[in-house]
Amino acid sequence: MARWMTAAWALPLLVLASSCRGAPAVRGSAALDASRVMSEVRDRTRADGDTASLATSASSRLAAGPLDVGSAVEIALAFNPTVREGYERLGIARADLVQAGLLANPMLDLGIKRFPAGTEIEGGLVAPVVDLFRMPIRRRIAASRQRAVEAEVARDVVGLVYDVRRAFLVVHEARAIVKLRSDALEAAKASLSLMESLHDAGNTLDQNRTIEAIGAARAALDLEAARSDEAEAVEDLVRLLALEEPPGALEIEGALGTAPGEGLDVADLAARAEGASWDLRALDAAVCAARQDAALVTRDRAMWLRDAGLVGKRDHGESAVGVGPHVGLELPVFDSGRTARARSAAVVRQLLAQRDARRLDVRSAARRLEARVRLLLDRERVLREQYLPERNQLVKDILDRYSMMQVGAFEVLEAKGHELDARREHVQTLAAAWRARLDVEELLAGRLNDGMVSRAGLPMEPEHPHTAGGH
C-alpha cells in the first residue's frame, strides 16, 4: 500500500514535468519535409531549373525574353499557390506529429468552503494516466498520416509540373493551327477573287461565286476559332504561372518538335507506374494509420484506469491536512467498445478496397497510354513520311498540268487547300503524340491524371480525298 501511494504521489509530478516542456520547433522540421518532397519530385520530373534566376517575380523573368518550358516550370513551382498550399499541409502534418507526442496537461482542482466553525479547503492534482499508454500509438498514427500527406503533396506538385508542360505544348499547337488557318484563308480569298473575275466577265454561274464566298467566310470563321483557341491556351499557361496581369504577348521558345517517341520507354509500363504511384503510397500510409487507430481503440477499451493523482483536504476546525491518492475509473456499463472496434475495422477494409481500386486504375491507365502512344507515333510517322509527301507531290503534279493549261487555277487552289488540311491533321496528331508522351511521363512520375487518360487519343478532323476537276 505504501508503494502504491508513493507511485500515486510521483505520477502527477512526472506528468506535470513532461507536460511543461515546450513542443519542439515545427517550422524548421516542416521546411525539411518540404525540401525532401520537392527533391524527390524534381528527380522524378527532371525539373532541374534554377529558381534563383527568377529574381522576385514571374513578370521579371518574362520581361527578360522568350520563355522556355524549363523556366515556365520553375516559375510555377516558385509562385503557383498549389505549391504554397502543399507546404502548409506539410506543416500541419508535422505539427500533428509533434502534438501526438505531447501528454495532456494535468488538472489542478481547488475548492474552498466557509463554515461558521471555520474554512474547509480541498484540492487535487490529477493527470490523465491513459495518455501514457496512448502516446506511442498516437505518434505512429500521426507519422503514417504525415507520410500520406507527403505523398499527396508530391502528387499535386508533379501534376503542376506536367500541367505546365502540357499548357506550353497546347500554346505551340494553337499557334501552329493559327498559321495554317491563316494560309487557308489566303487560299480561299484567292479562289474567291478568281471566281469573282470570271463571274464579272459572265463566264460562270452565280452559284459558283456563292460557293466560293461561303468557302472564304468559312475559312475566316475557322481562323477566328483558331485564334480563340490560342487565347484560351495562353490564358491557361498564364494561370499556371500565377501571373496577376498577363503580358500583352506571351513569347515562348521552341516548337512542337519532330520526334515524340525518341527516348521514351514504355516497356513494363504498368508495373513501373504502380511502383511509382503517389496515390498508392498515400493509401498505404492511410491503411497503416487506420490499423494503428484500430489497435488504439482496442487498447483504449481494455483500460479502465483513466486518471490518477493526489488529493488533499483540510476540514474546518482542523489544522492537519489529509493527503491521499486519487484514481478515476471508467465503468463500461453502457458502451463496451464493440461498436468502435467494428467501425475501425471497417475503415481499414474501406481503405484497402480504395487501394485495390486505385491500383487497377493505374494499371489500366498504363495499358491505355501505352497503346495510345504507339498508335499516335505510328500515325504521325505515316502522315510525315507518306501522306504529306504524297499530298505535296499531288500539288506539284497539278501545278505542272496547270502550266500546260490542262487544268484551271481552281484545281490548283483546291489541291493546295487539301494540302493545308493534311498539314493541320499532322500538327494535331503530332501534338496528340506529345501529349500522350507527357501523360506517360507523368504516370511514371507518380501521378495518374484521370482527365488526360480518359480523353480520346485522335483529335483530328476527317479529310476527304481530293479529286482534281473543274468548275
Contents of the next structure:
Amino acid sequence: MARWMTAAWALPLLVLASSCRGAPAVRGSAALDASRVMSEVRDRTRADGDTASLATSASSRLAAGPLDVGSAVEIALAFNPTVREGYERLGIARADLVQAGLLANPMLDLGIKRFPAGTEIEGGLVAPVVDLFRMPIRRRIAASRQRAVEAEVARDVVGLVYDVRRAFLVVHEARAIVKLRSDALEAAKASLSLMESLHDAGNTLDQNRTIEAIGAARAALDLEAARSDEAEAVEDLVRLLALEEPPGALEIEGALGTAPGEGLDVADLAARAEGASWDLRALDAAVCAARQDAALVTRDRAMWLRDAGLVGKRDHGESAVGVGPHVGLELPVFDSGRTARARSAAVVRQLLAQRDARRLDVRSAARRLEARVRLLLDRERVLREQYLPERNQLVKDILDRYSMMQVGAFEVLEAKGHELDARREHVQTLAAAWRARLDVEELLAGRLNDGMVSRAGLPMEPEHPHTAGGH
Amino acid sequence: MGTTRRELMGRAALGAALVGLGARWAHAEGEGMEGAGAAPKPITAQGYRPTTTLDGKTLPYRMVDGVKVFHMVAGDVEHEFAPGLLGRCWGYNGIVHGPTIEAVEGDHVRIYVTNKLSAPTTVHWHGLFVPSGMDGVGGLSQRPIEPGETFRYEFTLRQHGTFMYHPHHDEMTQMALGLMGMIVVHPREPKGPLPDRDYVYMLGEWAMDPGVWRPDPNEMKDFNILTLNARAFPGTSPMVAQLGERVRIRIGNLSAMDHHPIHLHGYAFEVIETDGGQVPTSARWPETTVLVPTGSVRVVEFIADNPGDWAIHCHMTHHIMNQMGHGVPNTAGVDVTQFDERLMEHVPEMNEIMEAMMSGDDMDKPPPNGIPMIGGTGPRGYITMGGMFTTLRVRERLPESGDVGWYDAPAETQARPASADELRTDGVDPTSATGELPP
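What does the same protein look like in the form predicted in complex with its partner chain, given that the last one was the form predicted on its own?
What follows is the entire complex, opening with the chain shown before.
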C-alpha cells in the first residue's frame, strides 16, 4: 500500500521534471559552451571587441596609448580571473554532464575459502541495474545544472563588463572632481594671499586672515581627499583589468559624456529586465534540476532492485561449479524513502521561493532605476541649463559690483567658490546619471547588482564657509 | 602706486559708458530746470529778489481774488541724479525735489495738492505757523489724501524766512523717495540789503546701489547718494556771482538720518537765519562751515569779493562720494593691482569683462544705472569729489551767455610744481622725510 502511495505522489514530480527544458545536445568541449555564453554576453553588453587581437598582457595594451572604455572591457574580458574562473565552472558543468551519461561499471566479486576438506571458490559479476534507469534523469539533472552554471557565468561576465564601465566612469568623475578641487584650492590660496597683503598692511583683523587660512587649508584637505578618491577609483579599474603592476599613471581617454540619457529606452523596463535576468534563468534551471532530482528520488524508492548479475560457486569437495543469477534488493524496513522525497520537494519549493524573491528584486530594481534615471537626468538638465548658468551669472554680477567698487575681491572669489561647488555637484550628478544608465543597461543585460536594490543619495552642493569677506 | 582700478574702470570706462547710455534715456523731468543766470534776477513788484533753485524750479502761482493759488501734484518721477544715474522717485509737479514755493510775508496762499501716487499722502509745511488743521500730519491734523484726491490747504503766511514742505504720512517712505521741497517767504519789509543772488538748496540722502532703479526707503544707515537739490556731483550746477555781489544761500536739510556740515571755500559767511527766524545781527559770527541738522534750515550770506572757482560741499567725506561701497576691504597702502590680477587668474569672467570694456562691446549692454564714485573733469584734471559738492564761481564780470566756464587764475596765483632753483634758493630738500628747513 505504501509503495502505491509513493508512486502516486511521485507522478506529478515526474511530469514536472519532464516539463523542464531538455538537455542540449552534448557537444565536444567546454570551450564551445564558453563561446556560446560569451557570444550572448557580447550581444547583450555590446562589448564588441576582439580579445584575440589583444597582446599577451594588459600592460602591453596600455603601453600602446590612452585607454578607451571599449578596450578596457576587452582587456578585462581577456585577462580578468573572473572570466577564467567562469570558463572553469563551465568546464566542470560540462564534465558533470558527460559523467551523468556514463553507466556505473559492473563489479566482479571473487572469494576463495580454504577448508580442511578442500577449497571453496565463489565469484560473481554484478552490474548496478538501477543505474540503467537512473541515467536519463541524471543526465537531465546535469544538463539543467549546466544551464544554471552558464547563466551564472554569463551574469558574472556581464557584471564584469559593467563593473569595468562603471570603474572607467568613476575615474573620469574623480579626475573631474580633482580638477575642480584644485581650482578651488588655487582660488582659496589667492584669497588668503590677498587677505595677507591686507593684514600685513595693518588693514584687517587677525581673525580675517585666520578665516582665509582656514578656507585654504580646508580646500587643501578637500583636494587631498579628491586625489585619494581618484587613486581608489584608478585602483578599482586596475584590479578589474587584472593588472599586477599598474602603470605609473593610467591614461584613459575622454571625459564624462554630456548626454547620459541619449538613446536610453526605459519603457516597460520591469518586464524587459525580468525577461533578461540571468539570475532568473539560473534559478529556472536549478528548479528544473531539483524537480528532476526529486523524480530520481521517487524512482529510486519505487524500485527495490539495486543490482543484478551472475554468480558462480564451487564448494569444497565439489568439482562442479554452480552458476546462477544474482539480484540485490533494497528492503525499505528502516527507511521508507519518505524523508528523502520530502527533502527533494522542499528543495524545489526553496528554489521556487528564491526565484520569486529574485523576480521581485528584479522588478523592484527596474522601477527604482527607472525613477532614479529619470530624476538624475532631470536634475542634471536643471543643473546644466539653469543652476550653473545662474551661478555663473552671479559671479559676473558680483564682478560688475566689484568693478563699481561695491564689493571686494573676496566676495568675487567666494562667488567663484560657490560656482565651483555647483560645478562639482553637476559633475557628481552627471556621473550619477551615467551610473544609473549603466545600471539600467546592466539590468537589461541580465545582471542585478546590489546597488540596484538599495537607496542611493543625491549629490548635493555643500555648504561653503569659504571667505572672511575682508572687512 | 599705479593707476587704481577705480580710476581705470570707474572713471574711464564706466563713466564714459554711462554718460553715453544716460543720454539714450529720455529725461522724464520737465524742461526749464534752473541754472544760474548771468545777471541777478530782477526785483519783483512785491519788492523781493526771486530765489534760484539750481537744478530745480520755483512753483508758479496765480492770483485769485487776492489769494496766491498754487497747485502741487504728487506723482511718480523718473529723476536724474547725475548723467547716467536715474531713479524711479516720487516728486511734485514732475520734478524731484518739488519746486520751491516762494511768497511774501502776509500773503494768503491756497495750495491744492493732488495725489497721483499709489499711496495716500499729506503735505506738512515745515516751520510755517499754520492753523493746526493745515499742518498736514496724517491722522492728527487731517485724514490722508487718498490716491486721486485733491486737498486744499489755505493759510496766511504770518512770518518770513526759509522753510520746507514734505509728507507727514508714511514719511519714511515718501521722503526717501523724494517728496520734499523748499518754501521761501520774503519779508514784507526787508530790514537789510536785498541779496543779489539768492540760492536755495535742499540737502538729501538716498540709498540706491548701482544697478538699482529705486531708492530704498528701508535703508537706515548706508546712504550712498548725497544730493544738493536732488543732484549729485558731477550733476550739480554751479552757483555764480559777480565780484562784489551779496550772495545768500538758503540750505534746508531733510535727509533721513544725517546732518551736513556745509563748507564753503574762499569765504567766511554769517548765518543770518534759521527756519526759526532771523538771527540778530549781534548774534552772528563768521563761519566757513555751517552744520545743517536734519529737519533744519540755515541761511548764510556773504559778499562775493574773492574771484575764482570755489568748492562748496558737505564736509562729511563719505557725503562727497557717489554710490560708495562701504563693505569693501581697506586697501590703503596695498598694491591693489594684485587684486585684479588674482581675479583675472582665477575668475575667467573677469577677463571677459575687461576685454569687453577694452573693445567697447559692453556699450550695448543695458545701462547698469551707476556713476563713478567720484567726480568729473575739471580745468586742471579730475575732480575727485562726488555727491554733495558743487562750485561757486565768482567772476569780475559775468558773460552775458551765463556760461562762466572755469576760472583762469593769474599765473602768479596758480599753484604749480616747484622748480629746482626755487627749492635750492629756499633751502627745501624734497628728499627730506621730516620737512626740516636749514637754520
